[in-house]
Structures are given as C-alpha cells and as structure tokens.
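In the block that follows, a single chain appears as structure tokens, in the form predicted alone.
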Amino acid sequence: MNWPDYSGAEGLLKPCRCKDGSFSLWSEDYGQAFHSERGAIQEAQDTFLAPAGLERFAPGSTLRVLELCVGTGTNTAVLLEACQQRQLQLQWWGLELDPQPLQLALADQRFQQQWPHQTVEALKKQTASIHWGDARQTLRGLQSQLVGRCDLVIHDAFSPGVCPQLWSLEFLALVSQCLAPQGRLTTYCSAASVRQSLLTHGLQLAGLKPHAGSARHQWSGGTVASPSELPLAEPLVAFSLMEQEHLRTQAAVPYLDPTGQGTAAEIQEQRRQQQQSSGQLSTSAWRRRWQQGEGLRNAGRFPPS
C-alpha cells in the first residue's frame, strides 16, 4: 500500500492507492478505508454499477439516483460514464457530511488521471449540487421529492460497526421509501442487522457474487434490495444457508435511532443491551457452527499497512 505524505489531510484522511491503482482515502476517525483493498473503481463497478441493472433502461430514459455518502466521488464518476455510454439522462441526489474527501480527490493528480477529462469536469459539475450535512436530516428534508422515485440508491457509508447512524432501522426506512417499484438499493454491506432491517421494510433481497479471488465462498459480496422480486442472475445470487442462519442470530438485531439524533456510541450501546435480552443464537455460537473466525466480521474495507 502506498502512503504518500499529505500534510493537508491533517492526519485524519490519508490518501492511499488500492490494488487496481485507483485513488482512495484512509480515515483515522473511523479506522477504515473508503474503498475495498481490491480497488475503488473496481468496487464501484462490481458492487454498485453492475447490480443496478442499467440495461433495463432504454436510451434517452431518465435515471433517478440517490447516492448516500459521496466520499471521493468515485461511484459518481463511474455512474456518470455508464450513463453517457448508455445514453441515459441522470437525475442525481448526493448526500455527504464532509466536503474534504471530495476536495482531496479532485485536487489529486492521480485521481484526475483515472478518468477522461470530460468525466472529471462532469463530476465537478454534478457534485456542485450535493446536499451537505447529516444524511439523517437531509434525507428527511428530501422525502417529498424522492419517495417512490429512485431507480437506484447507492449506499456507501462506513460500516455499521463504526457508523450505525446510517444503518439504523429508522434511517433505512427513509431510504427504502425512496425506491421506485422496480428500484434497487446496492451496498457492499452484508451485515445481518442491515439485511434484517431491509426485510422488515418489505424489501426483497439478494446477495452479490463474491469478487474474484475471494476465499469467502459461502458469503456474498454485498446486498441488493428492491420492492420487487430480484432476478437471481449474475451478479445477483441467493443467500447461502450460512447467511440465512446469520439472520436468525443476535447479529440481526437492528440498530435503533428513533430520534435521528443518536450518537454512534448511544446506538451501539442500546443494541448491545437488546442483543443480550433477545434470546437469539449468539454470533459466536453461529461462528463455531460454521467454523468461521474473525474474518466474517463485516469490516468491508482494508486496514492500513
């Protein structure tokens, strides 16, 4: 992993390069990278774009997209290129708390070199209309525009273990309500708590085919959700028996944030108490049954080296 000196990041965000050579950032605050180790662009294509099923839309159609946590803008750039190739008009709502990741990316020559010049310019233009602030409040303010309209929701927040605010039962209710009848939510996250919350909101679920080289053959590479039945055709796959049983363990106890104001620590503590009183199979017992180790934890993003 290449960790160049970057004084402007003030030690909180550090640029790094993924296995595919693409630009990413490491967050000291969250203790996670913005993208998987195999690559920011590769992840954007495999986890968010491929399962979106853009081939369903005829040239000239308008694609309505809600993107949660824009970050460095990599997912947005990949989406912009796909829409151009398929001659789709893009109507996009981006939600982001912190402007620094995008600023760092757009100012970095290595990030710019990943794309044709017109893609970088399109990204700058597109992200000029980002809705800044806590997504719990900004999404609530956008509900009148978005309910039942989004063909695609890209959910790319930091993992539930460090950012439960954006994976709570209540927040995912707002997200689910934005989906059009045939709309799809795509995310790298495979946490049982998130999947169970999406099921609670009446969505149909599928997993993502594990990425090439993955050793976790019984564990899918992400989650896709829709109000309508999802076709189990590549890259969408059915959950393995192991994953289905995971949904009946304490890991499936949802994160709760009824006020939309809870801190990560408050939400985590409340969930720990609910897990202890749930009567469900413990996650450790489930791991022993499937002879799995700590590698099953849904960190989702690579550590620094």
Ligand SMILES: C[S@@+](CC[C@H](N)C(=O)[O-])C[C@H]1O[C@@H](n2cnc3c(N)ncnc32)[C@H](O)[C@@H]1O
Given for the second form:
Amino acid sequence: MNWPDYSGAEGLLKPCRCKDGSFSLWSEDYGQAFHSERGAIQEAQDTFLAPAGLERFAPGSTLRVLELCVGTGTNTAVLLEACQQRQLQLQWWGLELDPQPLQLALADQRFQQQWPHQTVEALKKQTASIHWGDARQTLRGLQSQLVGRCDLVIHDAFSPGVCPQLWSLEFLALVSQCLAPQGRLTTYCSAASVRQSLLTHGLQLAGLKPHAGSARHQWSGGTVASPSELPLAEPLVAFSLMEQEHLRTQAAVPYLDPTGQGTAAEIQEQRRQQQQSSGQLSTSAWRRRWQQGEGLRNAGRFPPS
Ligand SMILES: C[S@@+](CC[C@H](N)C(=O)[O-])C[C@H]1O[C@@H](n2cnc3c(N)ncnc32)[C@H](O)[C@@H]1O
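Moving from the form predicted alone, what structure would you give for the form predicted together with the named molecule?
The complete assembly is shown below, putting the previous chain first.
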C-alpha cells in the first residue's frame, strides 16, 4: 500500500473497543470516537447500509458508492461483504484526509479478527485507491466523474459541532450533486443544520428508525436523503414532531464555508453570528418544550467503554 504523507493528527488516535467489542479509535483532536458506542460494525450495518436499500439492485449490476471519511475502513469492509453477498459489482470512491486510522486498523489483530481473511484482503485492495486529502478539495476534483452517478453516499465525518467543514451548505451541495436520481445519502447525523442544508439542495429526507435501546426516543437514528421520494418503510421513518420543530429553530442555520478552506473555528463563529441575527426561534425554547439536553454535540459518539 502506498501511504501519503500526513502528520496532522499523529499520536492523537487511540485504539478502543465499542460496547459490542468491535474495534474503534478515539480521537483526542476531535474529542470523539470514530463510531457509535453501540458498536462499529453494528453502526455500519444499521446506519449506513440498511437504509441504502441494496435489495433494489439486481445481482450482477454495478453499485456506485462515494464514501466520505473512510477512517479505519469499517464501513468499507461491511460494504464489501454486502456487495459480495448480493453479487454486486462495486465502483467506489473513498475520501479521507489522514492515513493513520487505516494504518492503525490494518496493523491491529483485533480489527483484522472481526472479518474473514478474504474481507481484510479485499479491504486492503479497495483502500489502496483512496483519494487522500481534504474532502472539500478532492470531491471538487472528482465532480466531473461523479455528478448524478452515485447510488449511495456514505457520510461519516465527525459531527458538525467539531468538524463543520464537511457539513457546510457548500460542501453538502457538492455531495448532493453526486447522487443519481434514485441514489441515497446515509448518515448518522441528525443535526437540524445538516437536514436543512440537504432540503435547501432539493433532496427528500427521512429519518432512521432509532436503534434498539436508544434513550432518545424522539430522535431518529440518523438521516437519509435522496433526489427522489423515499419510502417510509423500515428502517426509514418520518421525522418526529420534535425533529420537525427543531428544523424551525436557530439550530437549522447552516454552516457556511464559501471558500471551501475555512477552519472549524471560523465556520462556527460565522454561524454563531448568523444565528443571532436570524430571527428564528431560539433552540433553548425548543429544548425546554421537548425537555432536551445539549446532547447532540457528540451525536452518540462518546468514549466507548
Ligand atoms: C468519524 S471518523 C470516520 C470513521 C470511519 N468511517 C470508520 O469506519 O472508521 C471521521 C474521519 O474523517 C476524517 N477527516 C477529518 N477531516 C477531514 C477532511 N477535511 N477531509 C477528509 N477526511 C477528513 C478523519 O481523519 C477521520 O478518519
């Protein structure tokens, strides 16, 4: 494997275990785990693959997938297995800034032992062609190949509170343009700003069925978006009344990054000012009404035990 030079986060990633024992990483830089505390593989299946509707594709057909933030390659490995089981050809574009998560995962027995040998080998082969760099730039460079072609976009960046660069109105415009007419974007993220930006780009939205054992009953377990109407059949669900109202508060003010080069701090500050002058309902009133805490920041990605 040819690894690119990148020293942005060296030494700041720690291998850890999710509740189901699956391998994950904890990022000191972002103060966030790479996966849900429930389990990395479980999350890949429930949040990213189940809502993709792979059953819509006949055996032998080609599935075109854009994967944002490949990280350890857990979502990629689960996708590879699903394609193999369904006899789908995979055309895949993986985007990632930092080679370290994949290097750490592939060098770790606990990561490798989660899959049959052939899956690990297929993952190594697949990830050898990752488009390394800031996804804001690499995706721009891929637009001519991707516009209107992707059956599935897996969006697995760190949450908007810590990585707004990959959830801005402008970046989500680029991402939305990649979707084929019946294509689907899947993400764990249920932030109002992200949902509102996807709506602004003309996509139809659905929530994801809350995962078993979730204490956050009124929150769906993520977001699915498509240029076409989405069937509200499991695991896709309509937004709860609480989520619909959330979209009418200041929480829905988008992150803006017009140059595609803003830092997280710049993007956050610009949004804070925008929220103050927006005239939209304050989120604290909404929080009181629905008895919500400030819990969205880490989007369920707390340090796994
Ligand atoms: C939540 S983790 C991804 C988890 C991954 N899907 C997995 O299964 O391990 C977020 C990833 O986004 C990457 N990242 C952060 N900023 C980025 C950027 N601007 N462009 C591309 N990738 C970025 C991080 O290096 C990290 O690997």
